[in-house]
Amino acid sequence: MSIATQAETVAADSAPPLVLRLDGIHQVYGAGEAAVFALRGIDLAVASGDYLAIMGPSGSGKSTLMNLLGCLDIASEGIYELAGHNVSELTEKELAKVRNREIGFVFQSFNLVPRMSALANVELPLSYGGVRRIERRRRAMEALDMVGLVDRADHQPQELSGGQQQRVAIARALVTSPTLVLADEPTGNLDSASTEEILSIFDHLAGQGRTIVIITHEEHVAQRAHRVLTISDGLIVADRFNEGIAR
(Lines of atoms letter the chains of each structure in order from A and count residues from 1; the text may use other names and numbers.)
(Lines give C-alpha, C1' and ligand atoms only; values in the text may rest on other atoms or scores of the structure.)
Protein backbone atom coordinates (compact mmCIF):
# COMPACT_ATOMS: atom_id res chain seq x y z
CA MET A 1 0.00 0.00 0.00
CA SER A 2 2.81 2.38 0.92
CA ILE A 3 4.35 1.80 -2.48
CA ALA A 4 1.24 2.82 -4.31
CA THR A 5 0.98 5.83 -2.07
CA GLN A 6 4.48 6.93 -3.06
CA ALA A 7 3.56 6.84 -6.76
CA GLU A 8 0.30 8.66 -6.16
CA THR A 9 2.05 11.30 -4.08
CA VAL A 10 4.50 11.95 -6.87
CA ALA A 11 1.69 12.14 -9.40
CA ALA A 12 -0.17 14.61 -7.23
CA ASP A 13 2.93 16.77 -6.54
CA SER A 14 4.26 17.46 -10.00
CA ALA A 15 0.76 16.98 -11.43
CA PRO A 16 1.42 15.47 -14.85
CA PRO A 17 -1.84 13.80 -15.92
CA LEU A 18 -2.21 10.06 -15.40
CA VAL A 19 -1.97 7.87 -18.45
CA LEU A 20 -3.11 4.72 -16.73
CA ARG A 21 -4.28 3.53 -13.36
CA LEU A 22 -4.60 -0.03 -12.05
CA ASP A 23 -6.65 -0.75 -8.97
CA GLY A 24 -6.71 -4.19 -7.33
CA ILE A 25 -5.87 -6.08 -10.50
CA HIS A 26 -6.02 -9.86 -10.23
CA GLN A 27 -5.37 -12.29 -13.02
CA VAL A 28 -6.16 -15.98 -12.67
CA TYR A 29 -5.42 -18.58 -15.34
CA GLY A 30 -7.46 -21.77 -15.27
CA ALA A 31 -9.86 -22.76 -12.50
CA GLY A 32 -10.16 -25.00 -9.45
CA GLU A 33 -7.17 -27.13 -8.54
CA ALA A 34 -5.18 -26.01 -11.60
CA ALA A 35 -5.78 -22.27 -11.12
CA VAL A 36 -2.66 -20.08 -11.43
CA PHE A 37 -2.82 -16.74 -9.64
CA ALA A 38 -0.54 -14.73 -11.94
CA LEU A 39 -1.43 -11.31 -10.48
CA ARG A 40 -2.67 -10.98 -6.94
CA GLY A 41 -3.68 -7.37 -6.44
CA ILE A 42 -1.74 -4.80 -8.42
CA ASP A 43 -2.24 -1.07 -7.76
CA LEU A 44 -0.31 1.21 -10.09
CA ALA A 45 -0.47 4.68 -11.54
CA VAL A 46 1.64 5.80 -14.48
CA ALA A 47 1.85 9.48 -15.30
CA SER A 48 2.34 11.00 -18.71
CA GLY A 49 6.05 11.09 -19.61
CA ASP A 50 6.96 8.26 -17.23
CA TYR A 51 9.66 5.82 -18.35
CA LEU A 52 8.92 2.77 -16.28
CA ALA A 53 10.89 -0.47 -16.13
CA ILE A 54 9.30 -3.62 -14.69
CA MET A 55 11.68 -6.19 -13.25
CA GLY A 56 11.17 -9.47 -11.54
CA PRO A 57 12.06 -13.15 -11.73
CA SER A 58 10.72 -15.38 -14.46
CA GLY A 59 7.11 -16.35 -13.86
CA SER A 60 6.47 -13.42 -11.53
CA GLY A 61 3.66 -12.07 -13.74
CA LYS A 62 5.43 -9.36 -15.76
CA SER A 63 4.08 -10.44 -19.15
CA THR A 64 0.65 -11.02 -17.70
CA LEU A 65 0.66 -7.43 -16.46
CA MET A 66 1.96 -6.14 -19.78
CA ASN A 67 -0.76 -7.96 -21.74
CA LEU A 68 -3.39 -6.34 -19.54
CA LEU A 69 -1.81 -2.91 -20.04
CA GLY A 70 -1.82 -3.52 -23.81
CA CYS A 71 -5.52 -4.52 -23.78
CA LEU A 72 -4.56 -7.88 -25.25
CA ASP A 73 -6.26 -9.59 -22.34
CA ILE A 74 -8.86 -8.66 -19.75
CA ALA A 75 -8.17 -8.88 -15.99
CA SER A 76 -10.14 -11.37 -13.91
CA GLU A 77 -10.70 -8.71 -11.30
CA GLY A 78 -9.90 -5.04 -10.68
CA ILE A 79 -10.13 -1.75 -12.49
CA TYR A 80 -7.93 -0.62 -15.37
CA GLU A 81 -8.27 2.91 -16.64
CA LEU A 82 -6.33 3.91 -19.73
CA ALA A 83 -6.41 7.45 -21.12
CA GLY A 84 -9.80 7.99 -19.54
CA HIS A 85 -11.34 4.68 -20.71
CA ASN A 86 -12.47 2.04 -18.27
CA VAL A 87 -11.02 -0.87 -20.22
CA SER A 88 -13.12 -3.64 -18.67
CA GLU A 89 -16.27 -1.89 -19.92
CA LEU A 90 -15.17 -1.54 -23.54
CA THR A 91 -16.72 -3.55 -26.36
CA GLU A 92 -14.65 -5.67 -28.70
CA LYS A 93 -14.69 -2.92 -31.32
CA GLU A 94 -13.73 -0.19 -28.84
CA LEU A 95 -10.89 -2.36 -27.55
CA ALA A 96 -9.55 -2.69 -31.09
CA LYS A 97 -9.67 1.09 -31.40
CA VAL A 98 -7.84 1.58 -28.06
CA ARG A 99 -5.14 -0.90 -29.14
CA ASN A 100 -4.81 1.00 -32.38
CA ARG A 101 -4.80 4.58 -31.05
CA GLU A 102 -3.52 4.49 -27.49
CA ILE A 103 -1.00 1.65 -27.46
CA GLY A 104 2.19 0.81 -29.29
CA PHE A 105 3.32 -2.72 -28.43
CA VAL A 106 6.87 -3.99 -28.91
CA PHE A 107 7.34 -7.75 -28.46
CA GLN A 108 10.39 -9.76 -27.46
CA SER A 109 10.09 -11.84 -30.64
CA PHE A 110 9.57 -8.76 -32.91
CA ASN A 111 6.32 -10.14 -34.36
CA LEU A 112 6.54 -8.53 -37.77
CA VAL A 113 4.03 -9.90 -40.29
CA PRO A 114 6.02 -12.21 -42.58
CA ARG A 115 6.21 -11.58 -46.36
CA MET A 116 5.35 -7.93 -45.86
CA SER A 117 7.92 -5.21 -46.38
CA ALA A 118 9.15 -3.16 -43.43
CA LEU A 119 7.18 -0.22 -44.78
CA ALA A 120 3.98 -2.26 -45.13
CA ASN A 121 4.43 -3.53 -41.57
CA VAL A 122 4.78 0.01 -40.26
CA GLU A 123 1.76 1.12 -42.29
CA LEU A 124 -0.43 -1.64 -40.89
CA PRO A 125 -1.67 0.13 -37.70
CA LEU A 126 -2.41 3.23 -39.77
CA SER A 127 -4.50 1.30 -42.28
CA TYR A 128 -6.47 -0.27 -39.42
CA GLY A 129 -6.90 3.28 -38.14
CA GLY A 130 -8.37 4.34 -41.48
CA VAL A 131 -5.54 6.68 -42.47
CA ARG A 132 -5.41 7.41 -46.20
CA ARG A 133 -2.75 5.87 -48.38
CA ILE A 134 -0.54 8.88 -49.07
CA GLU A 135 -0.66 10.12 -45.48
CA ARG A 136 0.03 6.59 -44.31
CA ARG A 137 3.13 6.27 -46.47
CA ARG A 138 4.46 9.61 -45.29
CA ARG A 139 4.01 8.83 -41.61
CA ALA A 140 5.43 5.32 -41.97
CA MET A 141 8.53 6.68 -43.70
CA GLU A 142 8.90 9.23 -40.90
CA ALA A 143 8.73 6.48 -38.29
CA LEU A 144 11.27 4.38 -40.19
CA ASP A 145 13.50 7.45 -40.41
CA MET A 146 13.35 7.82 -36.65
CA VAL A 147 14.75 4.30 -36.18
CA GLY A 148 17.25 4.84 -39.02
CA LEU A 149 15.84 2.26 -41.43
CA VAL A 150 14.55 4.30 -44.36
CA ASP A 151 16.94 2.47 -46.67
CA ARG A 152 15.43 -0.86 -45.62
CA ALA A 153 11.81 0.15 -46.18
CA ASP A 154 11.32 -2.41 -48.97
CA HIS A 155 12.99 -5.29 -47.19
CA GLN A 156 10.96 -8.16 -45.84
CA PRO A 157 11.41 -9.22 -42.21
CA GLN A 158 13.42 -12.33 -43.09
CA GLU A 159 15.93 -10.10 -44.91
CA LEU A 160 16.61 -8.05 -41.77
CA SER A 161 18.78 -8.74 -38.71
CA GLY A 162 17.16 -9.16 -35.29
CA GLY A 163 18.12 -5.65 -34.25
CA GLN A 164 16.74 -4.20 -37.49
CA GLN A 165 13.50 -6.18 -37.13
CA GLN A 166 13.07 -4.83 -33.62
CA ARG A 167 13.66 -1.28 -34.87
CA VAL A 168 10.97 -1.80 -37.51
CA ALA A 169 8.69 -3.08 -34.74
CA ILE A 170 9.41 0.07 -32.71
CA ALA A 171 8.64 2.23 -35.75
CA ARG A 172 5.37 0.32 -36.09
CA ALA A 173 4.58 0.89 -32.40
CA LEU A 174 5.27 4.61 -32.70
CA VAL A 175 3.67 5.39 -36.03
CA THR A 176 0.23 6.08 -34.55
CA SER A 177 1.72 8.38 -31.88
CA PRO A 178 0.24 6.25 -29.11
CA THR A 179 -0.39 7.43 -25.58
CA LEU A 180 1.54 4.49 -24.18
CA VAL A 181 4.52 2.54 -25.55
CA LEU A 182 4.79 -0.97 -24.13
CA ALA A 183 7.78 -3.26 -24.63
CA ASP A 184 7.98 -6.80 -23.24
CA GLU A 185 11.69 -7.69 -23.01
CA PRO A 186 12.44 -5.89 -26.30
CA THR A 187 16.16 -6.69 -26.06
CA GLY A 188 15.74 -10.24 -24.79
CA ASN A 189 16.60 -11.77 -28.17
CA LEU A 190 19.31 -9.28 -29.17
CA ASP A 191 23.11 -9.00 -28.90
CA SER A 192 24.66 -6.16 -26.93
CA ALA A 193 25.21 -3.85 -29.91
CA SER A 194 21.59 -4.14 -31.05
CA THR A 195 20.44 -3.80 -27.43
CA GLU A 196 22.28 -0.50 -27.20
CA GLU A 197 20.65 0.73 -30.43
CA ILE A 198 17.19 -0.13 -29.14
CA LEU A 199 17.81 1.39 -25.71
CA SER A 200 19.06 4.64 -27.19
CA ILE A 201 15.85 4.86 -29.23
CA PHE A 202 13.87 4.47 -25.99
CA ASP A 203 16.07 7.11 -24.33
CA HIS A 204 15.32 9.43 -27.22
CA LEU A 205 11.58 8.76 -26.93
CA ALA A 206 11.64 9.35 -23.19
CA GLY A 207 13.44 12.61 -23.86
CA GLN A 208 10.54 13.60 -26.11
CA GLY A 209 8.14 13.01 -23.23
CA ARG A 210 6.66 9.68 -24.35
CA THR A 211 5.17 7.36 -21.76
CA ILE A 212 7.05 4.07 -21.87
CA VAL A 213 6.68 0.83 -19.96
CA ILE A 214 9.43 -1.72 -20.55
CA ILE A 215 9.87 -5.20 -19.10
CA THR A 216 13.39 -6.44 -18.51
CA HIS A 217 15.32 -8.70 -16.23
CA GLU A 218 18.61 -6.94 -16.91
CA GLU A 219 19.70 -4.36 -14.34
CA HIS A 220 21.55 -2.21 -16.91
CA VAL A 221 18.40 -1.91 -18.99
CA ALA A 222 16.35 -0.96 -15.97
CA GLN A 223 18.96 1.64 -15.01
CA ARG A 224 18.05 3.75 -18.02
CA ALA A 225 14.40 4.10 -16.97
CA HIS A 226 13.16 6.84 -14.62
CA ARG A 227 11.30 4.49 -12.39
CA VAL A 228 11.77 0.78 -11.63
CA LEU A 229 8.97 -1.49 -10.48
CA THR A 230 9.83 -4.91 -9.07
CA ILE A 231 7.27 -7.69 -9.18
CA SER A 232 7.44 -10.97 -7.39
CA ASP A 233 4.86 -13.68 -7.34
CA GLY A 234 2.12 -11.45 -8.72
CA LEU A 235 2.68 -8.54 -6.35
CA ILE A 236 4.61 -5.28 -6.57
CA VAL A 237 7.43 -5.56 -4.07
CA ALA A 238 9.40 -2.40 -4.90
CA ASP A 239 8.78 0.90 -6.71
CA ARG A 240 11.73 3.31 -6.83
CA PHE A 241 12.99 6.24 -8.87
CA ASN A 242 16.43 6.05 -10.38
CA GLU A 243 18.96 8.52 -8.99
CA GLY A 244 20.37 11.25 -11.19
CA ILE A 245 17.90 10.97 -14.05
CA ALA A 246 16.18 14.22 -14.75
CA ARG A 247 12.40 14.06 -15.16
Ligand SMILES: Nc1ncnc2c1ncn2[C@@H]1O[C@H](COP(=O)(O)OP(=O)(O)O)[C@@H](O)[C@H]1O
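The term rigid core refers to the most C-alpha atoms you can superpose between the two forms while keeping them within 1.5 Å. Residue numbers count along the first chain shown, from 1. Keep in mind it's a predicted model, so treat the numbers as computed, not measured. Compared with the form predicted alone:
- Once both forms are fitted on their rigid core, the CA atom of residue 193 lies less than 2 Å apart between these two forms.
- Relative to the superposed core, residue 207 shifts its CA atom by less than 2 Å between these two forms.
Hand over the structure of the form predicted alone; the form predicted in complex with this ligand is what we had up.
Partners and other molecules omitted; one chain follows.
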Protein backbone atom coordinates (compact mmCIF):
# COMPACT_ATOMS: atom_id res chain seq x y z
CA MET A 1 0.00 0.00 0.00
CA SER A 2 1.40 3.41 -0.97
CA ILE A 3 1.93 6.19 1.58
CA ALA A 4 -0.83 8.23 -0.10
CA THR A 5 -3.26 5.32 0.07
CA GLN A 6 -2.36 4.72 3.71
CA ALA A 7 -3.03 8.39 4.48
CA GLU A 8 -6.43 8.23 2.75
CA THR A 9 -7.33 5.11 4.73
CA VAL A 10 -6.33 6.72 8.04
CA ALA A 11 -8.34 9.85 7.16
CA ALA A 12 -11.42 7.76 6.34
CA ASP A 13 -11.06 5.74 9.55
CA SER A 14 -10.71 8.90 11.66
CA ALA A 15 -13.67 10.71 10.07
CA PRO A 16 -16.70 11.06 12.35
CA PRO A 17 -19.50 8.56 11.66
CA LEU A 18 -22.54 9.65 9.68
CA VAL A 19 -25.64 10.44 11.69
CA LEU A 20 -27.87 10.73 8.64
CA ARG A 21 -27.63 10.11 4.91
CA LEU A 22 -30.09 11.00 2.16
CA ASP A 23 -29.63 9.45 -1.26
CA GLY A 24 -31.83 10.45 -4.19
CA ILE A 25 -34.71 11.72 -2.06
CA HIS A 26 -37.84 12.75 -3.94
CA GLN A 27 -41.11 13.82 -2.39
CA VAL A 28 -44.23 14.08 -4.55
CA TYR A 29 -47.69 15.04 -3.34
CA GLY A 30 -50.70 14.20 -5.51
CA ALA A 31 -50.63 12.62 -8.95
CA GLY A 32 -50.93 13.49 -12.61
CA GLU A 33 -51.32 17.14 -13.51
CA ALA A 34 -51.99 17.95 -9.85
CA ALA A 35 -48.67 16.46 -8.67
CA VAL A 36 -46.44 18.74 -6.60
CA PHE A 37 -42.74 17.88 -6.66
CA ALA A 38 -41.63 19.17 -3.26
CA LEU A 39 -38.18 17.53 -3.34
CA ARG A 40 -36.46 16.55 -6.58
CA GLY A 41 -33.39 14.48 -5.80
CA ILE A 42 -31.76 15.42 -2.49
CA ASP A 43 -28.39 13.93 -1.54
CA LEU A 44 -27.10 14.86 1.91
CA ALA A 45 -24.73 13.47 4.52
CA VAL A 46 -24.47 14.83 8.07
CA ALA A 47 -21.69 13.53 10.32
CA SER A 48 -21.65 13.27 14.08
CA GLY A 49 -20.89 16.70 15.53
CA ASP A 50 -22.06 18.67 12.49
CA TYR A 51 -23.96 21.92 13.04
CA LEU A 52 -25.99 22.48 9.88
CA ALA A 53 -28.43 25.23 8.95
CA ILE A 54 -30.90 24.66 6.12
CA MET A 55 -32.18 27.81 4.42
CA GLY A 56 -34.62 28.52 1.63
CA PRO A 57 -37.57 30.76 0.70
CA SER A 58 -41.17 29.84 1.30
CA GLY A 59 -42.12 26.91 -0.93
CA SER A 60 -38.50 25.85 -1.46
CA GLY A 61 -39.00 22.45 0.13
CA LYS A 62 -37.19 23.06 3.41
CA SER A 63 -40.24 22.26 5.56
CA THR A 64 -40.78 19.05 3.58
CA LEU A 65 -37.13 18.18 4.13
CA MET A 66 -37.48 18.90 7.85
CA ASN A 67 -40.45 16.53 8.08
CA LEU A 68 -38.46 13.80 6.38
CA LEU A 69 -35.40 14.32 8.59
CA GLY A 70 -37.65 14.15 11.65
CA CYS A 71 -39.30 10.91 10.48
CA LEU A 72 -42.62 12.73 10.43
CA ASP A 73 -43.06 11.75 6.78
CA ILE A 74 -41.63 9.11 4.42
CA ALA A 75 -40.06 9.99 1.07
CA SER A 76 -41.77 9.01 -2.17
CA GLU A 77 -38.44 7.78 -3.50
CA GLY A 78 -34.86 7.42 -2.26
CA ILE A 79 -33.03 6.25 0.84
CA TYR A 80 -32.90 7.95 4.23
CA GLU A 81 -30.66 6.41 6.86
CA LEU A 82 -30.71 7.82 10.40
CA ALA A 83 -28.45 6.41 13.10
CA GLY A 84 -28.10 3.21 11.12
CA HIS A 85 -31.83 2.80 10.46
CA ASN A 86 -33.23 2.74 6.92
CA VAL A 87 -36.25 4.91 7.68
CA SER A 88 -38.29 3.77 4.68
CA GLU A 89 -38.25 0.18 5.99
CA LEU A 90 -39.56 0.99 9.48
CA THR A 91 -43.09 0.35 10.72
CA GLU A 92 -45.11 3.15 12.32
CA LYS A 93 -44.26 1.76 15.76
CA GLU A 94 -40.56 1.63 14.94
CA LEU A 95 -40.69 5.16 13.54
CA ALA A 96 -42.23 6.38 16.79
CA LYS A 97 -39.36 4.80 18.74
CA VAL A 98 -36.79 6.43 16.46
CA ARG A 99 -38.44 9.84 16.89
CA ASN A 100 -38.47 9.43 20.65
CA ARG A 101 -34.96 8.05 21.11
CA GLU A 102 -32.87 9.39 18.24
CA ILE A 103 -34.30 12.87 17.56
CA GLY A 104 -34.69 15.85 19.87
CA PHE A 105 -37.23 18.28 18.37
CA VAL A 106 -37.28 22.05 18.94
CA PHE A 107 -40.20 23.92 17.35
CA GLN A 108 -40.88 27.59 16.67
CA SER A 109 -44.03 27.51 18.82
CA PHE A 110 -42.30 25.68 21.72
CA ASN A 111 -45.06 22.99 21.90
CA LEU A 112 -45.06 22.86 25.69
CA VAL A 113 -48.05 21.41 27.57
CA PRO A 114 -49.70 24.48 29.19
CA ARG A 115 -50.74 23.11 32.58
CA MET A 116 -47.58 21.13 33.26
CA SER A 117 -44.45 22.44 34.96
CA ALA A 118 -41.22 22.99 33.06
CA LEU A 119 -39.84 19.88 34.74
CA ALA A 120 -42.86 17.75 33.76
CA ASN A 121 -42.61 19.00 30.16
CA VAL A 122 -38.97 18.00 29.97
CA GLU A 123 -39.78 14.58 31.44
CA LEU A 124 -42.37 13.79 28.75
CA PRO A 125 -40.11 12.00 26.22
CA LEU A 126 -38.77 9.82 29.03
CA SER A 127 -42.29 9.04 30.17
CA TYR A 128 -43.18 7.87 26.66
CA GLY A 129 -40.00 5.78 26.69
CA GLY A 130 -40.96 4.01 29.91
CA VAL A 131 -38.17 5.47 32.06
CA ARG A 132 -38.81 5.18 35.81
CA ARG A 133 -39.93 8.28 37.70
CA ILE A 134 -36.79 8.81 39.78
CA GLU A 135 -34.55 8.48 36.74
CA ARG A 136 -36.84 10.77 34.71
CA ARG A 137 -36.61 13.44 37.40
CA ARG A 138 -32.82 13.22 37.60
CA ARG A 139 -32.29 13.44 33.85
CA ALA A 140 -34.86 16.22 33.42
CA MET A 141 -33.17 18.33 36.09
CA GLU A 142 -29.82 17.78 34.39
CA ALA A 143 -31.31 18.92 31.08
CA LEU A 144 -32.81 22.04 32.68
CA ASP A 145 -29.43 22.76 34.21
CA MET A 146 -27.87 22.64 30.72
CA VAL A 147 -30.11 25.55 29.66
CA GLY A 148 -29.86 27.44 32.96
CA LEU A 149 -33.44 26.92 34.15
CA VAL A 150 -33.21 24.70 37.23
CA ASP A 151 -34.68 27.57 39.27
CA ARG A 152 -37.75 27.58 36.98
CA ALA A 153 -38.42 23.83 37.15
CA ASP A 154 -41.77 24.25 38.93
CA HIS A 155 -43.02 27.07 36.71
CA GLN A 156 -45.71 26.49 34.09
CA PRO A 157 -45.19 27.80 30.53
CA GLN A 158 -47.44 30.85 31.03
CA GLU A 159 -45.17 31.90 33.91
CA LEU A 160 -42.11 31.92 31.65
CA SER A 161 -40.94 34.34 28.97
CA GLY A 162 -40.78 33.22 25.34
CA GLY A 163 -37.03 32.73 25.57
CA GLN A 164 -37.40 30.67 28.74
CA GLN A 165 -40.10 28.53 27.14
CA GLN A 166 -37.79 27.80 24.22
CA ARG A 167 -35.00 26.89 26.65
CA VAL A 168 -37.38 24.41 28.29
CA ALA A 169 -38.13 23.02 24.82
CA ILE A 170 -34.40 22.61 24.18
CA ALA A 171 -34.01 20.82 27.53
CA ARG A 172 -36.85 18.49 26.51
CA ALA A 173 -35.06 17.84 23.20
CA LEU A 174 -31.83 16.98 25.03
CA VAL A 175 -33.23 14.81 27.81
CA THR A 176 -33.12 11.56 25.81
CA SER A 177 -29.51 12.21 24.69
CA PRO A 178 -30.64 12.08 21.05
CA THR A 179 -28.43 11.35 18.08
CA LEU A 180 -29.80 14.44 16.31
CA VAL A 181 -31.18 17.76 17.55
CA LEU A 182 -33.62 19.05 14.90
CA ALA A 183 -34.81 22.64 15.30
CA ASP A 184 -37.49 24.20 13.10
CA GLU A 185 -37.27 28.04 13.10
CA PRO A 186 -36.32 27.96 16.82
CA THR A 187 -35.98 31.76 17.10
CA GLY A 188 -38.95 32.68 14.92
CA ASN A 189 -41.13 33.81 17.84
CA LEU A 190 -38.41 35.48 19.92
CA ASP A 191 -37.06 39.01 20.35
CA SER A 192 -33.42 39.78 19.63
CA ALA A 193 -32.21 39.27 23.21
CA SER A 194 -33.94 35.88 23.54
CA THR A 195 -32.72 34.90 20.07
CA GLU A 196 -29.14 35.50 21.19
CA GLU A 197 -29.73 33.37 24.31
CA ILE A 198 -31.02 30.46 22.23
CA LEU A 199 -28.26 30.70 19.63
CA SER A 200 -25.66 30.79 22.40
CA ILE A 201 -27.09 27.54 23.75
CA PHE A 202 -26.83 25.95 20.30
CA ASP A 203 -23.27 27.25 20.02
CA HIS A 204 -22.44 25.59 23.33
CA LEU A 205 -24.12 22.32 22.34
CA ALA A 206 -22.23 22.30 19.05
CA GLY A 207 -19.02 22.88 20.98
CA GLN A 208 -19.83 19.76 23.00
CA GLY A 209 -20.06 17.73 19.79
CA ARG A 210 -23.85 17.56 19.49
CA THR A 211 -25.25 17.03 15.99
CA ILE A 212 -27.63 19.89 15.20
CA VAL A 213 -29.76 20.70 12.16
CA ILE A 214 -31.62 24.03 12.16
CA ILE A 215 -34.26 24.99 9.61
CA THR A 216 -34.32 28.79 9.28
CA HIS A 217 -35.03 31.62 6.86
CA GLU A 218 -32.89 34.07 8.86
CA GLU A 219 -29.36 34.66 7.61
CA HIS A 220 -27.99 35.73 11.01
CA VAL A 221 -29.21 32.46 12.52
CA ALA A 222 -27.66 30.39 9.73
CA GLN A 223 -24.36 32.22 10.17
CA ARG A 224 -23.96 30.64 13.62
CA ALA A 225 -23.90 27.15 12.11
CA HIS A 226 -20.75 25.47 10.84
CA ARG A 227 -22.37 24.59 7.53
CA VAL A 228 -25.21 26.18 5.55
CA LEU A 229 -27.35 24.35 3.02
CA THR A 230 -29.58 26.36 0.68
CA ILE A 231 -32.57 24.70 -0.94
CA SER A 232 -34.70 26.08 -3.79
CA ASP A 233 -37.46 24.44 -5.84
CA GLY A 234 -36.81 21.11 -4.13
CA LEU A 235 -33.10 21.06 -4.94
CA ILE A 236 -29.93 21.81 -2.98
CA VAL A 237 -28.43 24.84 -4.73
CA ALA A 238 -25.61 25.62 -2.28
CA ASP A 239 -23.72 23.78 0.44
CA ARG A 240 -21.00 25.79 2.14
CA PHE A 241 -19.01 25.95 5.35
CA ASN A 242 -18.96 29.16 7.33
CA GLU A 243 -15.51 30.69 7.38
CA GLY A 244 -13.94 31.34 10.75
CA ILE A 245 -16.13 28.82 12.60
CA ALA A 246 -14.19 25.81 13.79
CA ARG A 247 -15.98 22.51 13.73
